[in-house]
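The data below hold one chain only, encoded as structure tokens and taken in the form predicted alone.
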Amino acid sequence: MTLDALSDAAPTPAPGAPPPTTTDVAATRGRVFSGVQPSGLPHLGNYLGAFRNYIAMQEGYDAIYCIVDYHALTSTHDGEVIRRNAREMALGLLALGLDPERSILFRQSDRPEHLELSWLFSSVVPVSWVERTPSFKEKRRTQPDDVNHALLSYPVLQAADIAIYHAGYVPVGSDQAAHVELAREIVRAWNTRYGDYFVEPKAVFTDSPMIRGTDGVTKMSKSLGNTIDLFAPEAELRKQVTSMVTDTQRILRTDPGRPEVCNVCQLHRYFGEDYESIWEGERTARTGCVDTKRLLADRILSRFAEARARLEELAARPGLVEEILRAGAERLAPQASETVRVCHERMGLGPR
């Protein structure tokens, strides 16, 4: 479902209303929850696939964003690296408008009781059930090297991290999609066994269900080096841009375009009102690519300048960063504690 299918569910808030702390919320406020990898500052697919939800939904829903160090561990295995991504992804949702005062944000690390609850889901998930998620099959044919156990067993960490919080949804980019799916199944396989307790969580689509690269072709991705980064040094981004493949078969000036295939064209549709004039221009050969191009690097510049700024505050105060992220953690530290206690009680854990 996409955002504007939930619009009409959520309440405003009252002004100034702490926000909830129980399991509770289902009777006020939808739970939201979603992790983003720790893969340094954000890129414009991250934004328009994903974190325009983030900030959107903070508003009207009680919202949880975690930067999952540990499935980081799954391909990354320098702990510098993932520390400084981590905070650099931190920066980046603060930047763009995530409000800890309406919502929360911390590293999943600082909840240790995830992996607690992933090793007792896994006691409810087939091996064929993870074998089969398009990530593990990617990771398997793009890392043949690193086939590391962690791999197979992400999507039931994944499913741990929404679940733990009793979130009934989770704004994803569309290629996430089978891992929510599957994290639903993993709820109704440990419910099925031990009594109803977990959410079954949706997923929450942008109106973006793919952001290609600068390629063209294949989705922005920081490890296919194809990104448009927003934080970049503006001549950086604009050479980004410039870089872009736009229509193949356009090959002279005056050659008619074809935005229905253009990637600069199609991402104009993001960026100003206009952006059918801006297609007929391509059409009728009245602009070029390189116009087009250039005038999608002005309208980024613009349209991200005040996160920009907010950047470079955020940067020069990096203990607030952190403050930030831990005090997030502690928010939800009784919530954690619940979930896994009323497990063990449920799974014969412990004394009674």
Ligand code: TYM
The other form holds:
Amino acid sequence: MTLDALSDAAPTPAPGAPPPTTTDVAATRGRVFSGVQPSGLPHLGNYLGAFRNYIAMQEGYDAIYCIVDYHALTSTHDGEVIRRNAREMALGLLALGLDPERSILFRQSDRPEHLELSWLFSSVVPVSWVERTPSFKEKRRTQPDDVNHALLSYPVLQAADIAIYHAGYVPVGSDQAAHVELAREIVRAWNTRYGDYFVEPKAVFTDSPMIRGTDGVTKMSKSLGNTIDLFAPEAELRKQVTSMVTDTQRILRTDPGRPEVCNVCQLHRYFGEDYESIWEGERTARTGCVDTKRLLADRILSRFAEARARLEELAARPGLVEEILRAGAERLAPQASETVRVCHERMGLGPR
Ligand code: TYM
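Could I have the structure of this protein in the form predicted in complex with tryptophanyl-5'AMP (TYM), to go alongside the form predicted alone above?
So here's everything in the complex, that chain up top.
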């Protein structure tokens, strides 16, 4: 589902009102949750695939966003890297327009109740469900020497992240669709066993749910080294755009290009309404790949000029990010502990 197709949201909160953190499940219909790994400053794929919706959904929804540092432990074992990358990701999100007055931004490990709910959920999850998750299969291939147990539990923790706040909507890129679908199945299994309580979440996509990397083939991703980094120094960003693989059948400058397969042309869709005339230039060989790339780099730099300046300002204020993350986690405490309390009661843990 795309954001445009979403019409059953909760009523818009009063302008300027901070997002509610109600513990009343019935009142959470318009709640949004999403998470992002602490992978340093954001790239263009994060923004076009998910963060655009994070920002848009601050309006009219009760939005909660999380830097998922527990999840990062499945692949990164250097604590300093996780901590630094979490701070950078938070800075990037704030610079791009996340507003702590209108949404909540927090770090997962500051709300350890997520781990508890993940354990409680794991008791209703057949092992076969997690073993067949595409991300687990991929990690087994890409990090064969480190197939740790947490990799298998990864999507269960992701389900807990969403369900602990009873979020109904999850803005993500299409690579996360299987995880959100599994989250739906997990809460359904829990509700069937212990009685209706959790909301079945729905994924919300942008019109560009999968952005290809500079190689033109695979998903843009830091781990593949094929990113366009929104906050890279200008020369570096231009170099990344220049390195993009275009239409591999266009060898000579005079060969006609095929915009439908060219990743540079496809990205132009999101940087100006005149993209069809840019495509026409490629098709007729009026323009070459170098021209089209230069224009794309100019447009990316101009679109993110404000965010890039804001990042510098925010980074110059020591303690600011920590304070925002801490305050966000604190506001979520009542909801997180209430959810866990209800689970204890229904699942037979502790005294009645
Ligand atoms: P992560 O950190 O890989 O990515 C963060 C968000 O960016 C989107 N994204 C992309 N979208 C389109 N094209 C791309 N090339 C691209 N690269 C990244 C992702 O789809 C994602 O929305 N498992 C999650 C984190 C998570 C989570 C959650 C998400 C943990 N708990 C609960 C939602 C709800 C992940 O690793 O995202």
